[in-house]
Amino acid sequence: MTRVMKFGGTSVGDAAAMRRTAAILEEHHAREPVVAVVSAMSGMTNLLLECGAAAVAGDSESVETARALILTPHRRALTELVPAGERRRQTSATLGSLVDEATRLLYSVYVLRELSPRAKDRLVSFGERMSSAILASYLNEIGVAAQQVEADRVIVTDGVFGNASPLLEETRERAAEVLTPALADGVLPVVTGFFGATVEGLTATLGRGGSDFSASILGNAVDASEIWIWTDVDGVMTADPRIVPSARTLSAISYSEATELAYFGAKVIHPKTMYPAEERAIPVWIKNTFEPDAPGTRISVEHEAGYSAKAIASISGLAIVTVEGRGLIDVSQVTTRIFSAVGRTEANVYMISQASSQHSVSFVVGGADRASVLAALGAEFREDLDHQRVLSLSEERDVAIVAVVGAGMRGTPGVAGQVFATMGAEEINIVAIAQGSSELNISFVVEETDVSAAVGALHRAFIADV
């Protein structure tokens, strides 16, 4: 059986990190077939985006210096890992060719003053293309037969640039053509994370943090025995350790719990990662590249039994937008109109709360999206506001969501009461409340200044003594 292993930006961030990653791959490849999936070097995706933004703004100096900024850290790592010889020359030429293509794209953006979603996806893919070329070269240098594989040869997606979804059956067919023969020959494929390609062959990214998603997609495609996500922490924790120093690593959680935690701010794994793995019941492990012997967290169908709540998560930097009016109930299809307007802004809606009287509808969005959301709603309800069918559009800034997550909450009486009693004891005001239909989480909104106190109190109440 094949094991898929994904390595994040810190795991390929420089020559030292790549050596650690290669040592892990060498050890496991000696025992079983392995597919590696790699992110860009730490900070490289942001750098490419900044270069694109500078080109759109007409900053010719930034465009001219982009080549050196992109190439220098990659050449430095290659020089340390493969100091001489034909392999070094060929990999250096590959890096040069890739950065030349990225630079040409930036010049085109500079001339047109436009960075389309399609062009942006192509631009940001160069980080993974370059890091994977270096890692594959180094693996061969230390005697591990490896082959760089650019994911647009394997992962087939829809045409939603910037947040593409995989076409799993088509991807399985491509994997059989590209990955299976390499694995049969004892070769370790080093696949670029974060992106695939449309049916037409156009590069399409899977969303920020999409390398985790890539690993799960490929695990599904090759019927992997396990998927290992290597990162810079020991696993999924009961809370953010920066907020709760006593937080511990969870030994096991379910796919559903992991999805909820990822959605509500646990950055250790991408929210979409679970469904391709769950479809084929493939366990997902979260492991620490810098502490490879640490147990990690196993994500699968099973979970640790006996606990009503498993972890406390939070998302800060949010805003609540409220549509309110005594006549709101009479406004034709008001809910549809609200979310159609919000949908046109492409803002992510984290939570929805509607009064039973339909007197008001509130929803939580990212703080950076609030202005565009309010503008879209103002345009949609202009006539209703003029006739006072809708009385107001309001916002509350600097709020956060706190979520209590755990499969054991399902059907356990008194959990919600304990959550809100805990907040009451801490004198923390709750602005809005929601409970998912799955009963896996209870989430609520508080002022951002109360996040640390809320998370800490809930962790003590539900988890600290477990």
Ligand code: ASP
The other form holds:
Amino acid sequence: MTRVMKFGGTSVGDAAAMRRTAAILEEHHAREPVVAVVSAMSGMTNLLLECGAAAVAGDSESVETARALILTPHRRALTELVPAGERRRQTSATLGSLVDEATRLLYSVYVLRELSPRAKDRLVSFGERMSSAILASYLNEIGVAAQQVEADRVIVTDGVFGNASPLLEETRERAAEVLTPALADGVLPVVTGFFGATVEGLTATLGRGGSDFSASILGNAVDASEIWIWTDVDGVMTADPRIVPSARTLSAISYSEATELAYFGAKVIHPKTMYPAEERAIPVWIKNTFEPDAPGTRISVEHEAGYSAKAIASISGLAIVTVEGRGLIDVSQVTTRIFSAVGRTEANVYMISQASSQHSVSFVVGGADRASVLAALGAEFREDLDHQRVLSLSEERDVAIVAVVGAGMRGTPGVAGQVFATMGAEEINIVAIAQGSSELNISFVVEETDVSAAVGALHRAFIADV
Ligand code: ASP
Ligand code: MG
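Moving on from the form predicted on its own, kindly provide the form predicted together with the ligand as a structure.
Full complex below, order starting with the chain above.
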């Protein structure tokens, strides 16, 4: 049975990290077929995005220095890993032609002063193309039959640039053509994470942090026995250890719990990772490249029983935008207009809350999306605002969401009461509560300055003592 193993940016961040990663792959590949999925070297995706932003802004100097900035860390890792000779020369040529294409793309962006979602997706894909080329070359160097595979040949998507979703059946067919024969020959495919292609073959990314998602898409496609996400922490934790020093690693959580935790700010895994795995009941493990013997977290249908709440998550740096007014009473059309106006901004909406009086609807969005959401609502309701049918648009900055997550909360009466009583005892003001949240989580909004106290108190009340 095949195992899919994904390595994040820090696990391929430099030559030393790549050595550790290669050692893990070598060990597992000796026992069973492995498909590796890799992120870009840490910081590279952001660097590529910065280069794109500079080019579109007409910054010629940045465009000229981009090639060296992109190439240097890759060249350095290659030089440290592969001795001078034919193999290094070939991989170096591969890196050279990849960075040349990225540079030509940046020049076009600079000339046109335009960076379409489609061009941006192509641009950011070079980080994974380069890291995978180096890792595959080094694996060959240490005697592991490995082959770099660019995922636009395998993962077929719906073509929504910047946030593509996989077409799982089509991807399965491609995997059978591209990956299965390699695996049958004992070859270890080193696949680029983060992107796939449109049906026509244009590069389309799966969203930031999407390499985890790539791993589960590929796991689904090859009917993997397990998907291992190798990262730089021991697993999914009961809280962010920077906020709660006594937080511990969870040994087993369910797909739904993992999805909720990822959605509510646990950075360790991309929230979309779970569904392709769950569809074929493939367990997902979170493992630490730097502590490979630590047990990690197992994500599957089962979960650690006996806890009502399992983890406390939080997302900071948010804002609330509220539409308020008499016009909202019982006017479903207005609600539709509100949602479509916000939808057009492509802002990430974390939470929607509607006052029971139905006089107001609030959206919790990322701080950076606040202005565009306000502007979109302002434009949509310009006339109504003039006629005072929609009375007001307002905002509140510097807020955060706190979420208490756990499958055991379902059917355990009184958890919500206990959550809010705990907040009351700490004198923490609750700004908003989500409407119709899933039974797996209770989430609410607090002032940014209260996040640590809220998470700490909830961890003490629900987790530390059980
Ligand atoms: N390199 C991509 C990013 O930084 C994808 C990933 O690392 O998962 O978003
Ligand atoms: Mg990640």
